[in-house]
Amino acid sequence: MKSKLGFSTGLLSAVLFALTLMPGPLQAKSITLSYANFPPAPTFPCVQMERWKEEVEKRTDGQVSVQTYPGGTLLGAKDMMDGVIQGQADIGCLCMAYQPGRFKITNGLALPLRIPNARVGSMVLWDIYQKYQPKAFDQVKVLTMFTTAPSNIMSKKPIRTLGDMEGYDLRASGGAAQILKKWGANQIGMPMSETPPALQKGVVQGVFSSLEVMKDLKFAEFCPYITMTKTVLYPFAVVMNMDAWNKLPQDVQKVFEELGPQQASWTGTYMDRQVQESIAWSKEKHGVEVIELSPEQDARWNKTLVAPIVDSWIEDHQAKGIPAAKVVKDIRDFSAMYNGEFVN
């Protein structure tokens, strides 16, 4: 029997049957990635992690799913880089100031160079990484970088003069230790996640860091005074295991690449807003007093006393074959540009 189009019914049935066996459009394979972070969930490194996760999942139409592990539940602060290299996590967020000898070039951002805020610091850090491509990151894929806001002193007693800081125990890490030494204070090194109980037990009498922790970690309950020094930044990096990166489809890699500088800018902007909210909250909820340095104090604390730190860093790193003087000049010049200043 033939159809009106001239095909036999048997042939037409065979064709239709064959069509049902043909594969439809290929479904993109789903990808699940683990992302480790060391501070508690409310803190800004973890807030940026959750934002990045949401953005990745949205931009890949759900093809990529990111499982986040805050609070050191997968990798600790000092294990982050090696843990990612070894594949214990696909992605990890690390504070480079915890290993100043390992991340020599990017830790230039931890020098007292008066970078004004976290947004400027984050963009400068990203540009420094892109320009110098430090060997410290050769075994990973860098997804983004960012910095804290400038550090200030949060303390149990008022710090109004250098004399008030003499022998005072303050939590700080990385290059901040040298600054506190110049000011006469004692630096106590520990990850930020260990600091709240240390404050409670009196192991430390205050903190030298960016001020969002007054609210995020409730430091305002233990530190009724803030002294605005507006000094050093802490640089962070988000890195990915190289094997995990190489397995990603090109379109997913493109999404991650596009997000690099965007995430740096977003995180810096978020951080700066959080600092202002934290100061206002600390004043309102806990009556925290904010102490401002006079212009003369600021010049002595942040220029006269700490300038040798930068000079020594340059001399030491130049001797190791690192173009340290050029790195410092670039940091200053890039900072001025992002801050809308003229560069000579």
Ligand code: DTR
Second form
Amino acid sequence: MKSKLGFSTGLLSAVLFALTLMPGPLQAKSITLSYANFPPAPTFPCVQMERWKEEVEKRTDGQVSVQTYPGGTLLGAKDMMDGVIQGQADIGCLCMAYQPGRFKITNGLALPLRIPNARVGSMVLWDIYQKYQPKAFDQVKVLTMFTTAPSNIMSKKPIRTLGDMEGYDLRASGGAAQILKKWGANQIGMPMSETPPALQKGVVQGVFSSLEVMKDLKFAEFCPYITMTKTVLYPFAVVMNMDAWNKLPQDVQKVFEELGPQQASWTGTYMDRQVQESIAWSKEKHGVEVIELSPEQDARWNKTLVAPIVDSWIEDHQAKGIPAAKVVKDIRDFSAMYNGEFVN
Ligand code: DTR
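Mind sharing the form predicted in complex with D-tryptophan? What's above is the form predicted on its own.
The next block holds the full complex; its first chain is the one shown before.
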């Protein structure tokens, strides 16, 4: 068939089809990426996810849009890494401490090393990842990493002494679990996403974690007491499916890469602020009491009792061929630098 201009319709559609394939600013293809997260939307891993989405959409001029899935709607806490590797989500956020055997080097950040806050923790974690390039992440593209603030005890009854904790059902997971055992508590492990109903039903009597959850997950309604132990933090990673990463245009990859350390710092800063806000809110709205340890208690809880955890982690990992003593030394040194410490 001929058109009025004398072209055959077949030729015309072939030309039109070829035009749609041509690269160029007018046809900048839009990319949609799925991003899975395990805890509920108001928690910090999801807040940072929304912040990243916003920043990516802005910096790529809308070329990339990110579809977020909080609350385990796409992948759950322990399926995150494999789900991303298999492509069930393009991007996923995971808590490394939930799989201590899998993320060996970066879980050094979950040792009781007294890293003071989430911003320092996040920057140190990012540097440790960059320096050691752990094999655990070989199958994915790491977009960012960050940590929580230090963990404290939130409980239904006041915990003022180790005796108060004896046999008490407290929830923690990962490296922190061992610490609770050293303190004599009855440690119960579960991811954060399963904790709110457990606390509500009395399956656990308290939680060992960073304190922003008092507000974000309303734990202050069940836990009128906080004991400030200022102990371990938890490392997180945001990972991307390798094929999805390889398909991204280079300018988009650049945006993602420049965002890596910025997102780590942003999230740490947000977390530290949110912890302060959560403590103030818990006191004001729920009359929560904050119990401080004496210097003697602090030394016993955080040094004498938990130091062997660091030593046996080093021994155990050295035996597996991991330079664990060096990793721990680096964590301490990097932390001192980011914390602005002066050494004579
Ligand atoms: N402390 C870890 C990780 C964690 C802290 N706050 C949140 C909020 C949502 C999910 C995980 C976390 C934990 O107790 O699991």
